[in-house]
Amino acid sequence: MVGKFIGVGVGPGDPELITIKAAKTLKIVDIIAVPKTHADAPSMALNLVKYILKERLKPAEILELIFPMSKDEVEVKKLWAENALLIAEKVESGKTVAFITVGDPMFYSTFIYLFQTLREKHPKVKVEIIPGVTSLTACAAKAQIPIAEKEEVLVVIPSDLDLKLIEETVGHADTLVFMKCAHRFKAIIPILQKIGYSENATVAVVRRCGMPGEAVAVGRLADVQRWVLPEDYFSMAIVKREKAPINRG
């Protein structure tokens, strides 16, 4: 019997934002694959689903997959291939493997690279993907700022995109979302002003959405330089070209 590989999004950080389908799946799969940057690193994704795993009739096998933060492309691809082979062997032995990932599996996720490697090297592996609540939508809900409406154009920008590319990209957008941006968001403000975003443009910066230490700041573009923005990997900024109603509660 051949098994299956399932990418499972477990939401942005609040355990209550895990979907019913994800929870049901995690209660019945044989193996739960957990991505980690190194062997001793804690897994945020695994921590989010611990309460679900306690409800299982029998414990799942936990398979830790190491994906180090490295810029050595050859080494990284080698590790992707090794992890994909490990998954393929488990599936071909009849096991159902769920790979848990924070947020959504197809939105800036580690899962994407594993999925692509499996498609390339092990095309017979059956794959299913269960979407999760994204950090983008969760942060917009926390800040109570619409991401897009009517004919508005939305642009999502990775944190380390070159500043020149940012300037070339955002000119026609109505809403900008900067991912993992706290460490450099203030440096981007002059670019937004240069391309026509007014000082009254609405800005929200959300850190650790749904997690302990959550912080939400909402105001005008002109206010941002006075804000204290601690460097935090789990941070996002939303910028609306037009002034939006703000719930200051």
Ligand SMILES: C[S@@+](CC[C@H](N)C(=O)[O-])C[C@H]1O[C@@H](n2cnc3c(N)ncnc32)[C@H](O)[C@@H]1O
Contents of the next structure:
Amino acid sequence: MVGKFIGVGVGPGDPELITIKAAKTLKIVDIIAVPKTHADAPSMALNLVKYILKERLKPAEILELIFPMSKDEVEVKKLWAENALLIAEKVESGKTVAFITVGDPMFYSTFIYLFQTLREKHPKVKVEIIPGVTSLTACAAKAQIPIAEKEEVLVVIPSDLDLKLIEETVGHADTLVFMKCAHRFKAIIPILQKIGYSENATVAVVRRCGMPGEAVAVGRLADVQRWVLPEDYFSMAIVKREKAPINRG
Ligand SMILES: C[S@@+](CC[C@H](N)C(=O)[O-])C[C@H]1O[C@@H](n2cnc3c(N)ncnc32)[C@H](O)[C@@H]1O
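Could you please show the structure of the form predicted in complex with the ligand, as a counterpart to the form predicted alone just displayed?
Once more the chain from above appears, this time first in line as the rest of the complex follows.
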């Protein structure tokens, strides 16, 4: 194989939701790049593909890449550049490097930073992207809530977004998906009520979808304040309006 950098989506948590293409690729690449927030952090993505790596004829080199959760843009950009350089050097020496990421690589993934940095600083590096099943669709399937049909508008919100911005954004949507820190979701309920989500709007909170410790709660907006929502990074809330917003045809 000629050197290449491959972003591989490994699905949302159920090892059976890894695509055939992802599994085939992980069995033949030279290097598996694993994103981590710090050196001792466990990697969910690596955990998900362990059974595939066991089937390899020759073990892959595992390359841990640290992407700290820091708000210091300068420090973070420096680390992306270092990680991108590392990848570029490996690819230029003829190696195939698969960067594994939970869900899909192009949907709120660390892969995006690396991809953009490579594009900017090492444009000659050949890149391929293998999509994965996103947590968005996996959680909707688990909760059995259609995300969007006919002319419905779907809005995806990272829950750490400013509350004012959330209020401005969600007015025209039929379905809302809150990613990252769904435990903060209760603070958002008054905003939803203010902009016209009725107490009968359907709500699902899905935690660790397809993973050990999975929990699914489905009910009405009016029920949510009574729910216990433990702090868990791997959680998502879906809200579906009872009726279309009045200002839409
Ligand atoms: C950085 S984003 C990664 C999204 C991922 N690239 C995807 O395509 O689903 C992390 C967020 O995805 C959601 N998430 C990922 N896996 C999940 C799972 N198995 N169950 C529930 N939510 C999940 C959570 O909201 C989590 O905070």
